[in-house]
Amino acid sequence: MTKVLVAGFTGAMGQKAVHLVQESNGYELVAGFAAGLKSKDPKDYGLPAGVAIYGDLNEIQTDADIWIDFTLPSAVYANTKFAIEQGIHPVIGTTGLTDEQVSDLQSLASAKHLGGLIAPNFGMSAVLLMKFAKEAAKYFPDVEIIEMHHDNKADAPSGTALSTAKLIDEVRPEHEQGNPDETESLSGVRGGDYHGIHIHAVRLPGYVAHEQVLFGGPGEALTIRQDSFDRQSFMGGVKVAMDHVLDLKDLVVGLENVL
């Protein structure tokens, strides 16, 4: 049995991950971690006896093989670093890591000869959107991104939107987009700017996770859109990551690395 710890197991995504592990053949949920928990009794969280419960990162002692993380942007770096230091393969679904932090974690994982996965999005539609957007950007260099999420999302822009911009930037010809003399009568109205690619973040109740990539050219436009209506849609990608992470030799970014 492959042993799994779920960090953030009391949250919406963490609960989905817990159920996924419990329902998957060949996997065993051995621990749950959520910062600040008072009770260490698994029954208080609807978990079977024998599942270790931790409320402090420094208290964790586990023989888990995989660390699934759906916590907070402010905690994900420390969590991932801890997992790697303990020899646990990380599967990270929490967004908010900076490029510098990812580089540091990759260096640490390499030194430990440990594979892992950081996924901006576990939804297949989002992975395909990023793939299609990168391809389209070779022909439509003028592009903007709109991402829409529920109003409780802790970070902006979304990891998926930022990853989309980075992938587009890899192939997008350098050029000036828009009016060079543009002014804003309302500060920030044009959104964030990643190497000339504007990213707009929407936060509203009723939404889950959605993204549009808008391309414009002379006399035509192309829109690529994906919609995640239920968090359960991410679990297929998490299962793929669980099935392949032990075979990885490095800490990689993007679910496409294990598809």
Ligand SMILES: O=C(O)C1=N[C@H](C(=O)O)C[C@H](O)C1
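Only residues modelled in both forms are compared. Residue numbers count along the first chain shown, from 1. Nothing here was measured: the structure is a model prediction, and the numbers come from that model. We call the rigid core the largest set of C-alpha positions that still match within 1.5 Å between the two forms. Compared with the form predicted in complex with the ligand:
Moving regions between the two forms, defined as 3+ consecutive residues each with a CA shift of at least 2 Å after core superposition, come down to one: 173-177.
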Second form
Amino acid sequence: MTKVLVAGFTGAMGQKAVHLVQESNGYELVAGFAAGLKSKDPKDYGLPAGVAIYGDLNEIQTDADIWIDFTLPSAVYANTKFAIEQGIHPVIGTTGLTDEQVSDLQSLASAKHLGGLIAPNFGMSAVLLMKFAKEAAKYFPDVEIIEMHHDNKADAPSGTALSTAKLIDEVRPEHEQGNPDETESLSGVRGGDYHGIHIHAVRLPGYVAHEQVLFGGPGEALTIRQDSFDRQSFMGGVKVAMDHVLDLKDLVVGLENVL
Ligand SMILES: NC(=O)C1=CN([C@@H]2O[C@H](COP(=O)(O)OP(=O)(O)OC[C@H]3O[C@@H](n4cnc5c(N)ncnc54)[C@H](OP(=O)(O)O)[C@@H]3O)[C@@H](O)[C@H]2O)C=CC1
Ligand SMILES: O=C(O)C1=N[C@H](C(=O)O)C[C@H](O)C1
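Shown: the form predicted alone; wanted: the form predicted in complex with the ligand:
What follows is the whole complex; the chain from before opens it.
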């Protein structure tokens, strides 16, 4: 039986992950970790008596094989570092890790001979959007990204939008877009700038997770769009990660590494 700890288990994604683990043959939820807990009794969260509940990273003592993390950008680095140090295979969905932090964690995992996965998006539509956007950017170097999310999201832009921009940047000659002499009469209206790629973040109730990549060229345009209408859309990818993470030899970034 593969044992799983879910960090962020009381959150929107953490709850989905808890149910996924409980419904998956061969897996056992052994612990839940979150901040600001009022109770350590698993029954208060509808969980079986044997599930350990933790409110502080430093109190965690577990024999979990896999650490699933859906916490917050402010917590994810320390959580992942802890998991690796404890020999627990990380499956990290939480966004907000910097490139330097990822590199740090990969070095630590390598020293521990521990495989793991960091995925800014476990949704297949998003994984394919990023793949297609990278291909399109070879032919359409002028591109902007619009990501749209629920209004409870803690970080902007989304990890998916940043990952999309990084993939595009690998194949696109860096250049600034738009009128070089343009001025903003409203600060920030041209969005964030990642190596000349403008990124715009929309936060509205009613939205879950959505992204459009807009390419423009002489006399034509191309838009690639993905929509996650329900957080259930991410669970297929989380299950793939659970099924493969124990066989990984390194800490890899992107669900495509285990598809
Ligand atoms: N990779 C992917 O496919 C996806 C990734 N995400 C990412 O997952 C993350 C969580 O999103 P979402 O579920 O919507 O967020 P929520 O705010 O709904 O949940 C956050 C959870 O993290 C807990 N938490 C907060 N601080 C800490 C801490 N220091 N240590 C441990 N737990 C903590 C919260 O506990 P409490 O409520 O007690 O504060 C809560 O359980 C975000 O970074 C988001 O971008 C989201 C969807 C898909
Ligand atoms: O916060 C969310 O909801 C999501 N966050 C991830 C991101 O920042 O890319 C993945 C998905 O977009 C949902």
